[in-house]
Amino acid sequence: MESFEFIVVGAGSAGCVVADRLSAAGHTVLVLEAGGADDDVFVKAPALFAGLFQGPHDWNYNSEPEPGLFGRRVFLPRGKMLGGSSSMNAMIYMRGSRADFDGWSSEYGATGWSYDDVLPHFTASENNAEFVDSFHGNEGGLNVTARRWLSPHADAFIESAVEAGIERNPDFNGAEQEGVGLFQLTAKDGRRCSAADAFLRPALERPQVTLITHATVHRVVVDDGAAVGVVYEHEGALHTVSVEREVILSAGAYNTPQILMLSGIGPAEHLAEVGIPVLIDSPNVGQHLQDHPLTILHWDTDQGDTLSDLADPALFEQWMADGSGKISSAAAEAAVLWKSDESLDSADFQMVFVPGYFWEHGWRRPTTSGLTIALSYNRPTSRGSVRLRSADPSDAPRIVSNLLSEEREVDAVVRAIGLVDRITAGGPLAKALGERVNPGRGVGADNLKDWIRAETQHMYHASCTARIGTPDDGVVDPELRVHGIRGLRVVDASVMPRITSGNTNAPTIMIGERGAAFILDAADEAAAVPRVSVSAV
């Protein structure tokens, strides 16, 4: 039976990093990816990312009825290809605040995950085109830059925010997160730089790495309390592969808990309901799901230089020729990071400016030009869950995010809309804004909260479903080892004890770096001795 020192399940933001770091140290690594290649032009073209939704590169999940959103089912796109969601996101490079990581360490027992602990792992990955200082790296594989097509409305938004009392911030990932400024993106020369570009492709040049795409993992094989292999489906047949050291689950906040539960690791009562034998009663598997609620406001405009003409073939030809023009835009240009409550230790809102309509995941496309300000609530307290639909690995999991399930979260969104009202009331941006069409004229103070619940979506930032903690309140220990099972780790956004205050791709890549360091430290301490053969499984 074929055997590898390490098996990495999932070639997404963290899995690509793990495969790169382990193979660079000389270890043999098998990477199993459920999706296929990332060679679609919609992957490479920043402005076209929403065109990947509900296509062959998307897991195409939908939530169960959401209690805080009037029972609406919410679309939950996730990347199903090399690079995972880093190949279909809006490419925003946002790490989160110092308070996020210090809170992980002090409030959740995530020893070794304070800001000072994780900063070197952020910089190790990064190749920043603009900043050369102690907060940034310039030799990593992940290209980070602010260079792309920008509308003149971005400066107008920034200036209007400054007039409303917001301080300028040239670097959201520097000394301070709060303020207003331009986003940096994971891009180079007008094209996406995904985790597959930055980490997996260099790894695949090494003979130690084997990649199998279209490989759906059914379960982790456990013998005598240790992970000894993986069962996966490929081209209609089941295969079992043996591991000598560790299995690393990097399948994301929805699929990682699904695989754990399919393997018999999860809440015992729930596993019994779907007919799966219980190996480890781990009640927190699939619990504590968090995402950032996203409430989007729109205005008509009669100004030019918006993204309303992206379908023009000439723009695509320009981008194909040299990576320039509107197709190099990732839609999100600038942001305000702001505290809606001064008692908070970090910003609880990320207000994203888009020089066009971004409405219903990009599907609703008005024929007129528009501008968007999207309010990402960065400090939600609501938590949802991921559960199995059945014991069949091909069945999508049952997902409830519980967005806005607490009234105080809606109150915070109301306060954020108040700040947007101040920003848009004066300054240069006001000159570009026509009628506010969402919320429209029929929405006032008496029904604003209902509008928020009826319209809010999310920021595609699923996390926390296999979080760091003790066996009583978490799934993995601070070194990301699954409680109760030797040789099994989770290395992806699932392990976050609490969601970060910003986009989650950058911290997930950091988790990949941190996890790989833990794995290599353990490998240095232990002899490479296969534990158990799985030939009889």
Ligand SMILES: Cc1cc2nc3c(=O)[nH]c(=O)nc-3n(C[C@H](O)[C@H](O)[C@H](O)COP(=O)(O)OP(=O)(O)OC[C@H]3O[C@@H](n4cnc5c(N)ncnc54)[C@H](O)[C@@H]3O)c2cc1C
Contents of the next structure:
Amino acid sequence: MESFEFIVVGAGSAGCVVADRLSAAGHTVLVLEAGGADDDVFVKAPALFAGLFQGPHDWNYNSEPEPGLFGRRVFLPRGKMLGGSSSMNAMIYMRGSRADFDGWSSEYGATGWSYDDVLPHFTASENNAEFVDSFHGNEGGLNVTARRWLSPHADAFIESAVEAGIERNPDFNGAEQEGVGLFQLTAKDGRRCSAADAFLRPALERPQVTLITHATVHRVVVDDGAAVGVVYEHEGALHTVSVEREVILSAGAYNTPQILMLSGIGPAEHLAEVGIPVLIDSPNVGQHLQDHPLTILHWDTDQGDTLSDLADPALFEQWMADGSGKISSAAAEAAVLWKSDESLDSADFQMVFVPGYFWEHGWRRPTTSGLTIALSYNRPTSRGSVRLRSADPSDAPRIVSNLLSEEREVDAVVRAIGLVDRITAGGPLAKALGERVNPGRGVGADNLKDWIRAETQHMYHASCTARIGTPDDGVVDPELRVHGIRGLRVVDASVMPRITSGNTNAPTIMIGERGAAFILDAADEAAAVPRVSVSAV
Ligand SMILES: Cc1cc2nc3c(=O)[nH]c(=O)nc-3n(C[C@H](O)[C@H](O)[C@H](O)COP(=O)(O)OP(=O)(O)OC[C@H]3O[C@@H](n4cnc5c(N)ncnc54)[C@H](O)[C@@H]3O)c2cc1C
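May I ask for the structure of the form predicted in complex with the named molecule now, the form predicted on its own having been displayed?
Following is the full complex, with the preceding chain placed first.
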């Protein structure tokens, strides 16, 4: 049977980094990815990412009825292709605040993950086209840059926020996260730079990397307390491949806990319910799921320079020719990072300005031109879960995000809408805004909270389902080793002890860097003792 030193499950934001770093150090790596190539033009075209939803490159999950959202089921897209969700996302480059990582370290026991510890791992990946300073890297594979097309309404939003008392911030990933400014994107020349572009393609140049696409991992094979291989499905058949050193699960915050549970590593009671023999009773697998609730406000506008005409073929032709124009805009242009409560150690809101409508995942298409301010609540306390529907790996997991299950979270959104009212009341933005259509005229102080619960979705930032912690409160130790099993790590957004207060792609790539460094340290230390190999599926 073929065997590799390392098997990486999932070629997403973190998995691509791990494959790159381990192979660069000379190790043999097998990458198993359930999706296929990332060759759809919608992957490369920043403004068209929502066109990937529910297509062949999307896992296309839906939540169970959400108690905090009047029992609505919420659509949960995830990238199923090379690059994973980094090939589908809105490309915002936002690391989170210093307090996020210091909190991981001081409140969650994640030794080695303070801001000062992780900063070098952020900069190692980064090739920033604008900022050259101690907060940024300029030699990594991940291209980070300003957008090529910017609506004048973004400047108006910034000026109005400044008039409302918000300070300008030229760099949300620099010394301070708070303030108002423009986003940077993971892009180059007007086209997406995914984790596959940044890390996997260079890794595939090395002979020691093997990639199999359309390979869905069903479970990890464990022998005598150690991961010795994986079972995966490819072209309708089951295959087993053995590993000499480690299996690394990088399948994302929904699928990594699914694979752990299918392998018998999870809450014993739940595994018994679905008929899976328990290998390790690990009660926190699939627990503590977090995402950012996103509450979206819209206005009509009679002004031009919006993204309302994205379907115009001339815009697409322009972008195809030289990567310029509106298609190179990834919708979200500017933001206010703001504390709704002064006692907080960092901003709890990211107010995202879009020069167009972004409504119901981009599906609802109003006939008029519009502008959007979307409120991402960046410090949620609600936690949800991922469970198995059955022992069948092809069944989608049962996901409950539990968004806004705590009243204090809705109160915070109400405070944020108060700031939006101040920003939109005066300054240049007010001149561009027509009628506010969402919330519309029927919504007032007495029913605003109901409107919030009826409209809120999430920011596509699932995380924390195999979090760093002790065996009592987590799934992996601070070096990302799964408690109770040798030779098995989780390296993806699942390991965050608490969701970062910002978009999650950059921190997940950092987790890939940090995880790879731990793995390489261990590989250097370990005597090359041959492991038991797999004997049966
Ligand atoms: C629509 C959308 C918009 C977003 N916008 C932004 C943004 O603007 N900025 C930002 O920072 N973040 C954004 N995010 C979030 C960010 O992209 C994710 O947090 C990040 O990509 C997660 O990385 P990951 O490595 O944990 O998982 P993923 O990147 O999702 O990778 C997991 C990989 O594992 C594969 N896989 C899963 N199960 C199996 C299996 N059984 N066998 C084999 N392979 C498997 C998947 O197909 C996938 O390729 C967005 C996400 C989405 C979906």
